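One chain follows as structure tokens, the form predicted alone.
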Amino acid sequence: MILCSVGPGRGALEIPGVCRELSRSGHSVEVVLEPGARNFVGPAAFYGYATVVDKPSGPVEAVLFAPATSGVLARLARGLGDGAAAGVYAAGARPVVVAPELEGGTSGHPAVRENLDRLSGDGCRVVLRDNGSMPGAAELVAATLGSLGGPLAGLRVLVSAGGTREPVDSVRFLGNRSSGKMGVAIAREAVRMGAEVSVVAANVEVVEPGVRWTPVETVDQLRESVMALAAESDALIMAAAVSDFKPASVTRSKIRRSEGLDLELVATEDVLKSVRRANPELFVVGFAATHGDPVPDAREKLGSKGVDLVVGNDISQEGIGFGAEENEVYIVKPEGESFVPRASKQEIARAILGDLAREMTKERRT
């Protein structure tokens, strides 16, 4: 059971959403509303996802203090078990995530900094934005679930997401329809399963909180970033749609219609093959987006790229694939394949990462 201690502050409005996501991840959630918190959020906001209690009803797996005022930080740092959640913390419950919400220059006050340092030294995970505000719901969920460990605990996972764009002139480019939703879903779920996650994002508009984020645009930029980060990673999931071709030359100014356009294309470097050659011990997951049955293409890619898993999907089907909220995939392994029927991309991501965790466990045992 995860215990959420909700303090008084605007950040309290985020906590029902946090509890919803924690509950959807399979955890029971109980909420303690600290004095003053009901001025911001009431018990009804948690209905269906969490139970509002005066004290926890059973053993606690993790504790989240959010929003945490400077007073809460002081009491926790000094071991004062004032209140149900603080008492659980003082009794030694771990892991603990603390999300302060501090006004103005409070976050820089020496006493507050000392309390934050004490909490970090005591094993708490402190999540705080530079301006002293509390992070949003997605980051709190990632921090809480990540603190619980999970099948990817201790692993460094690199994910590529989005679609590359190759410039033609100063305003035009060759690109593809990838939105990056599948790659971002994989990154989000990997954090929640305990991994330390880096994302190389090709033209993805929204930054996923709780990960190391590297934005890129072109194939060459993506290759450079992936090669650099792969050397310090345990697994790579290449979910980005990488251009197979790029213009042989790029015009620095805008090409006018009256000038005409004769476009010569050249093949781009195979990023997946390059990464595999340079990192033979890296666990690598590739993607194969095809029209029709994806298994033959995925199995061919499994051999030709020298990767460990290939995720194949049929992009000709309506409602799945590029830009959609759902997907349907085959996860192809050397010894066979498994079918994951149509579901949200979050659920698909969990299935992919579950196979990755199992296959990596097998490798460590052999």
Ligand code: CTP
Contents of the next structure:
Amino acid sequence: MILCSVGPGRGALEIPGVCRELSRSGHSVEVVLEPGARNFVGPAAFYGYATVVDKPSGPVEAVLFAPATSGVLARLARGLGDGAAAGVYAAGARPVVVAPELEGGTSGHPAVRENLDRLSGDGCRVVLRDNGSMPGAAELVAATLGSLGGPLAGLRVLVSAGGTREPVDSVRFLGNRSSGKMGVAIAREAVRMGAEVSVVAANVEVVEPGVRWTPVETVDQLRESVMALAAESDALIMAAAVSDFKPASVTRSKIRRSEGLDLELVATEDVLKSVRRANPELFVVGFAATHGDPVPDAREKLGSKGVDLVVGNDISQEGIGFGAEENEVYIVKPEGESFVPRASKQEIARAILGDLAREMTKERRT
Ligand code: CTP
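Could the form predicted in complex with the named molecule be shown next, to go alongside the form predicted alone?
Every chain and every other molecule in the complex is listed next, the one we just looked at coming first.
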């Protein structure tokens, strides 16, 4: 069971979302609402994801203190075990994640700095923004699951999902059938495996909680966001269906039927190739959607795009791929390929990330 100690502060509003993600990744969650916390969030907000308790009901796998006030930091650092969660900490429970929320100026105070250093020295993972505010739900989920040591713990994973849209005029666009389900399943699974996850989402309707979410519409916007985030990531999984063409010019108003329409298209930039060129250390996974046997196409893309893995699927088959709930893929690596038979996109995501984790470990060893 994961124990969350919720302190009084604006950050408390984020904690029900954090608990939902921890519970969705298979953990049971108990919440202690510290004095004053109920002014920000009530027990009903945790309904369905976590049990609000006075003290933990059994053994604790990990403890999250969020938001942690400077008073909580002091009590934890000085071994003052008053309060159920602080008592668990003082009794030696680990791993522990502490997410302070400090009023302006407090974070620089020497006593607060000393307490933070003591907590880090005592094996706590302290997650804090430079301005003293508490990080968002995505980071807290990743820090907590990562502290439990999943196969992607400590890695920053960037996923592109969905399908781009290129405007033709003020109402029309060139798009594709991608729903974003595969990319979102990968992002969700990566969080469960302990990674800190960012998603660049091209026209994906439902925002996935627990990740850093950047919505985009066009290829150019997707390229800009992926390029910026890739520089601070360890792995990129390029699941988005990116348009290969865009209109040579965009009409700002609506083109009328009476005007007729000759659409001139120009090729877009290959985002995957550009990202690979700019980030030689990044572990990159590409996708190849093919009619028929996907392996030769995937293998060709592995070389031409210079990526580490290519996930290939046969889009001519019914019930898998674009928009479907299931998929069936080949994961193609430089030294061979593996087949993942038809399964839910969540299970396919697990297989892809399992391969990614294995390959990245191999790379780090060599
Ligand atoms: N991709 C990209 N930038 C593009 C087009 C595609 O980064 N402008 C990425 C996709 O996200 C995917 C991979 O490249 O991971 C393969 O996409 P796909 O459309 O199958 O291949 P293309 O590179 O477009 O080549 P072709 O259409 O000729 O098969």
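Positions refer to the first chain, counted from 1. Superpose the two forms; the largest set of C-alphas matching within 1.5 Å is the rigid core. Since we're looking at a predicted model, the values are computed, not measured.
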Q: Name the rotation angle of the smaller rigid part against the larger part between these two forms, given in degrees.
A: 41
Q | Distance moved by the Ala93 C-alpha between these two forms (core-aligned, Å) | A | 3.9
(Q) So with the rigid core superposed, the C-alpha of Ser25 shifts by how many Å between these two forms? (A) 6.5
